[in-house]
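In structure tokens, the next block holds one chain alone, the form predicted on its own.
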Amino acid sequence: MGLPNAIGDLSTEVEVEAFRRLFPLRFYEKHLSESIRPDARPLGRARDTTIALGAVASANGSALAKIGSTTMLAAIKMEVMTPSMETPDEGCIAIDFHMPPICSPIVRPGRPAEAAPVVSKQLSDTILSSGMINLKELSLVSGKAAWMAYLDIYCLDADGALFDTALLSAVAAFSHLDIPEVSLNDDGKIVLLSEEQEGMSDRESVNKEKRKVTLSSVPFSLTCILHKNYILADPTAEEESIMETLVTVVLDSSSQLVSLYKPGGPVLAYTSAIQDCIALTRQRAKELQKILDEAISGMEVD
């Protein structure tokens, strides 16, 4: 009896979706003058978001961000190295961000994605710029030996928002990084200890115990869609695609300005836009503190 009402609705879905592939911009601007979502978020909420730290065990620090379906795993690997003359009391962090093909059916097998180099610049200058990390954390002996931090982000699930899961996924990673027990050995070189010997070795220890890194003015960002008077946060890929104006938005733990990021679309910033873009990050970061704080006091239970 129900048969007809199915076939109904179903021919109702078909038509629905037909009509999103073929106007996709005047579907979305149906649902946004009803200040509503296709997939029913408000214009300002941001997709559900997790974080599970420690996420690959043989890295010194590593943890898994989803941001809705976005999804990014960043491992940290330490290695002793000599630091620069002109920073002998320095470490360094270097970062590199992939996107294999399996992350998007826009990225071919052979061929680099064409967004890698972009958010892995934005990560650098971002991670860097912040104050993060106090590089001379890494320092273990001035001018002879420092850490270099090798933070690797993968792309799993490209959805939008990469950028921002891509620094969420960072800034867990860090927060879950221990860096290893290493001492002096009889030629004064640095000699990384394995976990049997450490805090059995009768060398001279250069880190006494396993420690964590200092993180201050933690960065966390936003991205958002400009059109016409409305603002989208946490955009989808395919909102990305039809929506091309994009806002990112930093700030740190202190809800100081790190960067903001426009990288042009055919809708200008306007004063006003971007201090509602500013404001609905503020909030956002506050979610994501507390969403990291949560994944750390997680780990100290286990």
The other form holds:
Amino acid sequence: MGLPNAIGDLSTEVEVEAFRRLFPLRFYEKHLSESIRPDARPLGRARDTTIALGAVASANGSALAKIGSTTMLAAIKMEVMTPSMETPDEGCIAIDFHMPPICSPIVRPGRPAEAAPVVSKQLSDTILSSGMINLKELSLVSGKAAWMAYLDIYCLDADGALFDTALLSAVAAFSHLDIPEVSLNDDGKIVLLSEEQEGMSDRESVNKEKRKVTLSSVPFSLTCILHKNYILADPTAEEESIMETLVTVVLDSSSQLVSLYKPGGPVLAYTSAIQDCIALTRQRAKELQKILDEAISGMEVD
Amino acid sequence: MAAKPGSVPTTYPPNPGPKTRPPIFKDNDLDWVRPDGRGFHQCRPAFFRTGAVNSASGSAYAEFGNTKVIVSVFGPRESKKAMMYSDTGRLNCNVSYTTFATPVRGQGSDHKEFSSMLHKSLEGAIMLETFPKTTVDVFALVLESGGSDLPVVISCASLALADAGIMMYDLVAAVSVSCLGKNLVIDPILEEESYQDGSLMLTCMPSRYEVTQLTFTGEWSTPDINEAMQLCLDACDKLGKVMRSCLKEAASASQE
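Show the form predicted in complex with the partner chain, please, the one above being the form predicted on its own.
Below is the whole assembly, all chains and molecules, this chain first.
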């Protein structure tokens, strides 16, 4: 075939930006063979990550997480529900992931992005199965009332690694969660015990000791791209669109495997590649734990 | 609901109902102060920043007190297939709220009324003939609703359009005034809006001194309307300067 040669000749003549658009895969492979990526990262390095807690005042807990330019805003609103008969002293968590049209040129109003329900399901599977939150802590009055935590995550800017950023923002929102102090009123409803009423009302708080949730084992994730023998950590949207085999590994704080997704793709994952991904995730989980701890201690100073 | 479809029980927020809240303003209460301590004719401090969303052609973030919005602009890009041929460009606007934006958890759906108001307030300021056959999409998301949401969305959208390099005659600044009893309060917060007797919103192009949209609802007397309009025009003029300086800052930062 004469084509590869023709492209090879072209690459010396056309400008870099044009080459990148015309032959994206060759453009990337040229970088990968030099162990570098177009944004100057080594293959195994994730982008800069920041967490800001308490971004939304109208929610009980909220956090803004950024990995590179991918931005997620997570907020938790607490409401009261009657627990089901099978689990009378357990609360519930409802997780929803949204991709509003502002986040990407692909999403249009009225036509939700295909990725949104997939990430939404992955998130609730991961958070509920990791055992991070003990649902018993969300109980208020056994059999009568319990908390329903509505966790909504909005993607404000989509540039790859959506699941990783969404999970990070969700975890950070739970660590910022401040459960309001409530009491049981005469009608059997749960009402807010606000500061001004505290003096005159003789009602007792039903959750004085339970204003924070304990995060027992925090899940952290890393998405990698498999392409030939290369493993690229924390891909951008451009990388995800060119090389389609993704592996997402979720580990908890004690490096136990919580979940592993490999949703198809043309590259088959061998054991060694999966092990490499897990090793990268282990390293990344430590980084993320540090960033989260810093964000939390930063809040306590204020 | 993602957790367990079908099995989600009905829930209620633990806040006491609105009837237990005392009205913030009574008819003869002349010493009344606004909940956030502002003067009647004083706006909240405005914060604007362009370039909030990298994947958009242009974007802006605005924060007025607790009101926080993001606007992204995409395009000019191909119009929908079903659209008829058009010599002038099209403007497509959409405003939506997050589920946690309001004090009571909402559905996070599109706000049709605001979408059309945003469209009408902007279309007069944009040179639509500069992008024939194509569409410019203006999408707004209200992250947190703290009152005067629509005016903030409109001002923020015109900044995002400027950031995207869409040709405009001028920036569009928007301000609203609430009528509470005999008082006119500018840039009302959510609590004041819930007790208002009437509301007026004015959007204008400050340097041309042209009004692109004027709406009022509720009870108004003619002198009040005149006063409120003058208040809005003055406030828009100041807001326009803040928006202009935000654009200048962004431009000088990118040059360095």
